[in-house]
Structure formats: structure tokens, C-alpha cells
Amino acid sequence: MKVTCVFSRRDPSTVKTISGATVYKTDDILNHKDEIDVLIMCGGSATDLPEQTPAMAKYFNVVDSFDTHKNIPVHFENVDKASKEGGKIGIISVGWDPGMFSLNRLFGSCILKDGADYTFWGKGVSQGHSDAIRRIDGVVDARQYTIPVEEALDAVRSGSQPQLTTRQKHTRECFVVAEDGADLKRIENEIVIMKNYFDEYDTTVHFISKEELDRDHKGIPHGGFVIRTGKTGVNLENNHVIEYRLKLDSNPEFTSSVIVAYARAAYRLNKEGASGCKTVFDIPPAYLSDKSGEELRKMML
């Protein structure tokens, strides 16, 4: 497994890769299809994914991180029409939510099928939030954490099966530094009252100098918890607890690592002759590693 290169919309000459690899014009890379097993996508779900994924699907394997759930049906569809057309792989939607949590979502309720299914996220920073902050008049920067909370992770645990609203399960913590001399009880309200952002949680707010975030607050930690809990037995009389948990240092490098490992499957099932959109719910396991079955039922099973 290796990058070959690296397509950028920006001069290629003002980037540069760790790994050394060399950076072309994104324009350029139908000259360059013969050298990439699998395109790994890298742009925004917003705008970016939506045209790029099928444009380059048709000419390459391709793996993406699209996680706006309520458009995937309509990007799974456009993918995996360029895909069976150029007679290639696109594996959409790969991560750890989407990706790794949708997983356990769908073993918990294969498996339990008399129970309910929970998603925690955080501690971790999200990247959205801390951007609506820092659009706020007076701040210069902001890191914004979900906070999952503790009370409501221990109600799923405890197999009850809780309705939980939206304050009941995350709060959010924000770290701001302010613009010397701003109305700082003024930039508290304007985040607590955020409509879609804030104003369906229990939020606080902290003022901090530039250099104490800069200290304390530089990484993009996150992660998260998928909880299945259910019940077995002629009266449903056992609890059962399946609990999948995430606790990453790193956002970015953890959601490429789980690319890169999908890439691989990309590959294989391609070379075996296999075409169109898939997900992570369609890809046998095995794919994902770089060992044979032999070995893998010897090690692991």
C-alpha cells in the first residue's frame, strides 16, 4: 500500500506531502489513470464529494467519507451508476460514523433484534461547531467539544431502554478567546441561543487567552459510542449489552486509517471482477486485510 500522488486544485508547487509524494494538477488526472489501484476522495461533503465521488468513479476505484446522512441514497445511486458504467468500485460513506458506528449499529440489531440501538459522540471537538463560533462578532478563535453525558450513557447500559431527548444526551463546552475590550456576555448568549447548533443543549462557554488554546486545546480528539441493548428468553427475562466505543486522539488520522483499510477491499473486489457503489454493510470483512483467510481463521478467529 502506497500514495502515488497526490491531485490538488491548488499550484502543485505550493503544496507539499509528508510522504514525499509527487502533487498534480487536479485536471491532470485522467493522464495519470493508469498508475492509481484506488483514488481515496478527499474533498468536503458539502459541494465537494457530491460531484467529484461520480465524476472520478467512472475512470477509478474510489473510496469516500460523504457523511451527510440524509443524502446518501441519492449519492450512492450517482456513484454507483459511474461506477458499473466504467466497470469499477466505489466504496462511499467510509469512516467511523458513518463507517465503523454504522457497522455496530447493524450487527446490535441483526443480533438483538428485541432492543434499541444508542449513538453517543465525544468527547471530541467538532469542527462545525467551533466554526460557528468563531463567525461571531468579538471572537477571534474557538474550539467547540461534545460532551456525551455520563448519567444517560449509564440509563442505556442499564438496559431500560430510556427515550432520550437531545439535552439529555450531549452537553457542549466551548473554549472562545475574545477580541480585547468585547462584550463577552454578549458573545455567551449569542452561542448558548444558536438555533440547530446550541440552543437544544446545555452549553458553557469559557474565555480563554489565544495562547491558552493554542497550549491546550491544538489537537482534534473525538469519538464516541454505539450502545445495543437487548432482551432474550421465553419472557424476555436476560439483558443484553453490546457496547462499541471510539476514543481517538486524532479525527482525521483515525477516519483515513479506516479509508485506507477499505481502499485494499476497493482493490480486491474489483480485480475479481465486481462493480458499482458499495458500503461498508457489503464488504466481507476478510477484504480489509492485507493476510489470507488461511492465516486470518489461524490468528484471529
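Think of the rigid core as the biggest set of C-alphas that the two forms share within 1.5 Å after superposition. Predicted, not measured: the structure shown is a model, and the values here were computed from it. Positions refer to the first chain, counted from 1. Compared with the form predicted on its own:
- Relative to the superposed rigid core, the position of the CA of I72 differs between the two forms by less than 2 Å.
- Relative to the superposed rigid core, the position of the CA of P148 differs between the two forms by 2 Å or more.
- The Cα shift for V176 between the two forms, taken after rigid core superposition, is 2 angstroms or larger.
Alternate state requested, the form predicted on its own (shown: the form predicted together with another copy of the chain):
One chain, no partners, no other molecules: that is all that follows.
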């Protein structure tokens, strides 16, 4: 895998890459389509990816991390149409949720048919939710923490299969830097009523200085749990719990690691002649690895 180039809405002369890859303006992207095997889409889910991924899927194999769960079916249809028109592969909603957590929800529900699924996020910084806050007029910067409710976690792990509302499972805490003179009440209200992001949660908003944000909220940790509880036996007398946990020092670095693996799969699928939109459910696990099938069977099976 090699970073060929980077496209940015910023002035390329102000952007430095660790790999030394050349930075170009986003407007120049189609001039480089023959140089790129897979284009990784790094925009936000609120306003960028719904437009950018279908637009680019006509010309490139693409992978994105679209994470507005309710809108994934529509996004899939848009990318599928564009990818098939261009004879390319588009893999959407890649990361850890949606992504790795999605796979574990699928595995758990297939194995324990008589059971219930639970997903908890945090405590950690949500990139998508933080980005959504930053798009609000008057906001300079922001971090949003998603926090599991401990009582809900304990109830799930007990195997009692509680019925939990969205609000009972998580709280959200926001740290916001506002422009001088900005209407703080308006900003807070726009956050707490934001559909698909905050409207179904108990949300606390703190307005702090840029210095406080940089000092106390510089890192982007995250993580969470996917839990499937179920029963087996003639009388359903045996309880089982499947738990998958992530504890991440850096949300973006882990997410990018997942995306790169799926970029490898996108390239392989397209070389085989496949086209259209895919999700993590559709990708053979072996296509993610840089090892051969023989090596995987020997080392990991």
C-alpha cells in the first residue's frame, strides 16, 4: 500500500504529509484518476460524504466511513448507481461502527438466534458528532464525548435481556469553543435538537476556551462494546454472552487502519471485474489481509 497523493480543500502549500505524498487541491482530483487504485474519502458524514462519495465513485474505487446509520440505505443506493456506471467498487460505512461492530452484531445474531443485541459506545470522542457540531454557525471547534450508562451495561451483561431506550444507554457531553459574541443559547439548542445526532440523548453542552480545549481534550480516544446475549437448550436453560470490546487511544488512527484494509479489498474485487457498492458484510475477510490464502490457513485458521 502506498499513499500516492492527498486532495484538500485547503491551500496545498499549507498541508504537510507524513509520507511526503504530494498535496493537490480537491478541484484537481480528476486529473489524477489514472494514478490511484483506491480513493479513500475522508470527509464528514453530515454534509460531505453524501455528496462526495457518489460523485467520486463514477471515476475511482472508493472507500468511505459514512456513519449516519439511519441514512446508510439511501447512501448505499446512490453509491451503487454511481459505481456501476463507472465499473468501480465503492465500499461504504467502513470503520468500527459502522464496520467492525456491524460484523460482530451479525456474527452474534447468527450464532445465538434466541437472544438480543446491545451496542455501547465510549467513553470517547465521536469524530462524526464533533464534526457535526463544528458545522454549526458560530462554532470554532468542538469535542463530543459519548458515555455509556454503567447501570445499562451491567444489566445487559447479566443476561437478563433488558429493554433499553436510546436515552437509557448513553449520555452525550459536548465541549464547545464559540466565536466571540456568538449566541450561546442558539448554539446549545441547535446541538441538543440535532436530528440523528443528539435529539434522542441526554446531552450536556459546556462552552470553554480554545486553550482549555487544546489542553484538556487534545486526544481523540474512543471505544465501546458489542454484546449479544442468548439462550440455548431444549428449555433455553443455558445462557451465553458474546462480547466484543474496543479500547482505542486514537479513534481516527484506528478507523483509518480499518479503512486501509478495506481499500485493499476494493482493489482486489475490482481487479476481478466486480462493480457496485459493498458494505463490510459483503467482503470476504481474506481480501482484507496482505497474506496469501495459504499463509492465512497456516497461521490463523
